[in-house]
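What follows is a single chain, given as C-alpha cells, in the form predicted alone.
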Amino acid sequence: MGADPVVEHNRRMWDRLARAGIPYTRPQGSPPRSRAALRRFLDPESRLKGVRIAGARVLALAAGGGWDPVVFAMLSAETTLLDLSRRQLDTVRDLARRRRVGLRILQGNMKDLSRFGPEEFDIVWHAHSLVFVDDAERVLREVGRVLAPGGTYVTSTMHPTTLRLYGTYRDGGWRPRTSYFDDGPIPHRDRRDATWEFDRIRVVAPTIEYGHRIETLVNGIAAAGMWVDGLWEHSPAPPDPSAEPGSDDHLESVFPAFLEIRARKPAGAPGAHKHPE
C-alpha cells in the first residue's frame, strides 16, 4: 500500500518513545523457567486456554519492544513479529538472541499483511495497538485473511469511552474530548497533553490515536470471517479509593482502561469476506 501519513507519524513517535525508554517500549519483568509459568507470564488471564502453542504458527502483531514474541518462541511456537518501530524490533531481536530462540522479525504496517499468505497463522496475538491506526476494519480484514481455520485471534486496545476522558476532569466530572460517535483522531489540547510521563522520564510525542467503537471492532471481526467468543473490559489495577480525583488512577477506577476481544475462525471456514476498497 502507498504512503500512510498516520502510520508514518506514529512510527516516528514510537521511535522517539523507544529512544527515551518509556515502559511500553521495553521488556517488563523476566520470563520464568517452566513452560506452565511461561504461559502464565505471557497470558495471565488465560485468553489462550486450550489453544496449543507448541508448534503453532504465531503472528505477534505490533508486538515490538516486549517479551511476548520471545516467549511464544520459548514455548516452541513458529513465531513471526511484525511491528512499525525499528527500535522496538531491535529490542526484541536482542531479547531473542539472549534467550537463544529464533523468530522472524519484520518491519511493517498492520494495515497491510500482504506479505503473508492466506491462512498462514494459527494464532494472531495483537496487544494494545489498534488505537494507533485510523482504519481498524482494514486491519481486521487482514487478520481474517491470514488466520487459519480453527485459529485464534486475541486483541486488546484502549477502551473507546475512557480514551476520550483522560485529562478532562473539571468541576467534579469528566468532559469527553470528542463524541463517542466521532471517528476522527482524539484531539490533543496542548503540549502537556502530548507528553508521555513515567517517573522522571518526560517525552513530548503526540501520537495520533483513535477510539474505535466497540461495534466497529465486533462487526469488523465478524465481517472478516471470525466469531467473537470473549470480550472483556478492565483496568490494570483494582479501584483505589485514595486516588486523586481526576487522576488517571481515579478515572480507571470508574471506567475500564482496556477492551480485550478473543475471536476464532471456524474450522473449515472460507477466507475472510470480500469488501470493496
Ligand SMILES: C[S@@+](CC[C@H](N)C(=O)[O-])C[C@H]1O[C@@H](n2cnc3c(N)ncnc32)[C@H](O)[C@@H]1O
Contents of the next structure:
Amino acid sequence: MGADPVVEHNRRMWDRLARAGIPYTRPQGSPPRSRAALRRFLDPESRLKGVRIAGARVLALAAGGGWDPVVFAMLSAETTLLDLSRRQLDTVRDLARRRRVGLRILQGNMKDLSRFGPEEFDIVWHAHSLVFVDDAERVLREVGRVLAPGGTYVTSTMHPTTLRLYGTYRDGGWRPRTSYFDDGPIPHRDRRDATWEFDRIRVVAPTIEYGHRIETLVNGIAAAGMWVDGLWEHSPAPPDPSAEPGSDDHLESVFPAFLEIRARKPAGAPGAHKHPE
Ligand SMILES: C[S@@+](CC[C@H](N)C(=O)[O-])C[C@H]1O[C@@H](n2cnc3c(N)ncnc32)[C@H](O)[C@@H]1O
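Mind giving me the form predicted together with the named molecule, seeing as the form predicted alone was just shown?
In what comes next, the whole complex appears, and the chain from above leads the way.
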C-alpha cells in the first residue's frame, strides 16, 4: 500500500475521519430483524433484485465503517470485507460481534485484489469509494477477474460532473474546478475546502479524489468482461427550490450527486476482452 502515494494518503485521511467519527465512518440506522426488511435496508433501490444472497460469496469492497458487510453476513452470505482503513475495519468488526455474525475482514487496496483467486465472488458490492483511486480501470479489471461468471457487480461513486462543481458558484453560475476531460485529482482551493463538517464535528482531511468520467467507467467495465445492465444518476434528496444558491443542496438539486452502475459477468464468460477503441 505504501508504494501508492494516493492510496497511502487516503488511508491516513480515512483513519483520521473515522477517529473524528464523521457520519460517513459511522453505521447509519439499525438493521431490522426480518430477512425481507434486512434486504431493503441493505439495498433500498433493489439493485440486487433477483440475485440470491444466502450462500453467495460476497466481496464488500471498501465497505468499512458501515452496516453493509454485516447485513450481507446476516443474510447468510459468505462475506469478505476489504477496506484500506484499519479504523473503518474495526468499526465493522464491532458491529459483526454485536450481531453475532462471522465475516472475513481484510485490510487492503482495491487496486490490488491479487490475494483473491479468479472468479472467487458471486457479488461485488462497492459503494462510494472509486473516487479515492486514480486508476478506476485497474480496479474494474480486478473486479472483473474476481467475479464469477453469472456474478453481479454494483458500484456507486461521486458524479464526475457534480464533483467538479462543489463550492464553485460565483455571480449566478457554476464554474468547474477542472475540465471534465482532466483526469487528474480534483483540486482543493483552500483549507476550508478540505474540511469535513457535520453538526459540531469539523475535521481537516484533504482526501485526494478523482471524478472518473462515465465513459471511463462504462468502457472499463466492458474491458473487464462485464456488461452494464443499469446506470442511475441521483441525489440524496429531492430537488429543493428553496435551497440557498451556491449551496451543496442547490447543486444537488440541479445535478446528480451520485452515479451508480450495475454490471453482470455473463455466465460462461470467455474472460476479459479488449477495450473499445
Ligand atoms: C465514503 S467511505 C464508504 C464506506 C462504505 N462503502 C459505505 O458506503 O458505507 C469510503 C471508504 O473507502 C475506503 N477506501 C478509500 N480508498 C480505498 C482503497 N484504495 N482501497 C480500499 N478501500 C479504500 C475508505 O477507507 C473508506 O472506508
